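We begin with a single chain expressed as structure tokens, specifically the form predicted alone.
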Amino acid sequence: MTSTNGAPVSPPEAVEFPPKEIKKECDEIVARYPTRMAACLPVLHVAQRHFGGWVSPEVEAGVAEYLGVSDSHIRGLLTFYAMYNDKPAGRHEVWVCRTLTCWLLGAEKLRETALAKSGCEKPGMTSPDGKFLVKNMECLGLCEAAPAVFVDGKPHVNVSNEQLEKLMDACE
């Protein structure tokens, strides 16, 4: 593998995965599936939670090794699914639905509110103080009560800009 300037790039060194604190949980997840590969998504959720809200290249390599899949398979999952973070994330996550129903009912303004309140320049960025990560998300599955946001994994529906500001103020 080479970098954009032609210099050789070494793959990241895998961390020992899973660490003892989450080994039982990961092993129980793997046991529920017919193949180790099928357990990738839930194991990545556990890894992300354990390692501070994101999956580093070293953790990525460790998960791949543990599950017996390629690093590129894990990389593909991390970059395809928006609920995973492959760079350090804020202590609190604000997800704003960007699908049609929510957008028509004010999600664009909610996104602007979340960005302004957090100090993030654009969706997908962590605020300068490390407190927030604001993300555009595809359908949150709450179309009947749009617009919807998730704050730290908890759904909130029929959200106004003022309500979103209060939710963000409540984040310690």
The other form holds:
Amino acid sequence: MTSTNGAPVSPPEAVEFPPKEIKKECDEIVARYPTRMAACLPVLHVAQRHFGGWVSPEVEAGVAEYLGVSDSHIRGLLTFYAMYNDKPAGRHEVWVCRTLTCWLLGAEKLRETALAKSGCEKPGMTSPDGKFLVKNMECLGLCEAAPAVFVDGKPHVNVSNEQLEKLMDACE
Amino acid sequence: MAKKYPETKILSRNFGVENSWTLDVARERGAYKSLEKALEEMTPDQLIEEVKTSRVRGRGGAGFPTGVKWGFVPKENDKPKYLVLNADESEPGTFKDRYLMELDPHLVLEGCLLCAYACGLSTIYIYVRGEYPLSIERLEGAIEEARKAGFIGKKVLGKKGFDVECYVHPGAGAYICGEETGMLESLEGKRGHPRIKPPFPAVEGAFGCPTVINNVETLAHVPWIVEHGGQAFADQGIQPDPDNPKALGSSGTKLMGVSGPVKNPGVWEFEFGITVKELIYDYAGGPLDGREVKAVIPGGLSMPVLTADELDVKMGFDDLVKVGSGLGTGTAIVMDDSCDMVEACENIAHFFADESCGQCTPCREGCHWMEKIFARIKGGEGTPADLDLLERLFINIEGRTICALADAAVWPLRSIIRKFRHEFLAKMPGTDAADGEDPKAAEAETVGAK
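Could I see the form predicted together with the partner chain next, after the form predicted alone?
Next comes the full complex, this chain leading.
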């Protein structure tokens, strides 16, 4: 295979999927649905958790093979759904809600704090030291306790700038 | 002081009870009694009739009569039939279903099982948004407990021919998956691109099979309806308007919430009839000290705003439509006088631009255009012609797409630029409003000129 400029391109080598640590979990998920494709979303959650917080082209190819869909189908899901990462994630993931209620109650300042504290250039990017991935998220459904953030999948509500700094300080 | 409109405790009766999400506590407090009653005393058709009698309307935003929806499922059909419970709750400002799933998952399951019995469904998928980890955990725990207790599985409670399985399906962060056919696509493992209807899901839904899709809160009402009868439910709330066949009334109770800069944001349950004003001032505590309410979106983000002068209206399906807005999800977002409406519009437009699935050009392109125009006005580079351009965009976006996301983007934005026009003009160099003249006069002038 070659790219448009003639340079050789090799397709990613699929990882063995699912690895034994998550095989039972993945097989159980597949058994819930009448088609294998339907297991894509929950299996990608498991895969992302297992492989360091992101789905690499190699993992993508492995999942595609396992579920009998094309690599590009999996890529389409990774780029459509906000919770998946198709680039290396930081060791810690910070989500800042940016939708109306949180915005009314100070989400912009929280985002600035998260970016400054992590060293991330802008939302959606990983910090140069690889420690943090800061993401802008649309409504997280915690509006009665806005503003809300998630740190490593765990919700925090009524968050002040100081509290967010402390939460990020606590990340190793 | 005027007497507060009273709270009710039907859906919310177990909120605040210790370990309310466990089977033992839930059963002590009556969980699954309605399922037992229905399986013993009612045929599936009788159950559907009871739900029709209750006149319960969908609590997810559209307000479609639930019993009618159930009646659409074809009886003579060999295909498996599904229930997809819409627990995506991605509408901004909405958090009521989260309370039900976290605090009373067995009530949610009982509602699902009653629906499955009524419509002859064999598998229940609960589509929960991925951002609700605790809801997912509590529902999965409840399903496990219910399976062990014989409420889920082969021959539920010994009833021959009633086999039902139940799974949680986690979403992965996409507003559009709250749209019922986008949700079906997502359940099937695809991008959440809404489908053209017909065929409607009741005939051809998940995996090409008949499918019922209901909101969490809607189905949570069903156990009470079975216990007390549909008429008792219909007797509560706001009655239909005999002179208007479209006004189907707002029967029963509703979880209503308030978020934004108020003293006591939260969620409460009321028999329909409370006004927006009572909800915001008596329960949510009103605006923060020294502030005034400027605008309210009564139900989620996708409805037209009400100004502070328009809040004496009941939180009901037909009542809010009558004043040009809508009940939506029944959870209000309050904006106070510190809120810059131009910036709010930019924020809202960004949400819809970000969450547009990209299938239909008017939405995919239009939402970004709207966001750019609001950003331009915010930056002081807008002109009054931009407001006319927005009006033309609204016409070319609303109703011209597969699903209602584009309409949902237009409604709040159009209402804001019409009701707060002076704030937009004030940011436009050379207009009277920007020159510091009386904003109301400037507004009257521009409205008159249209």
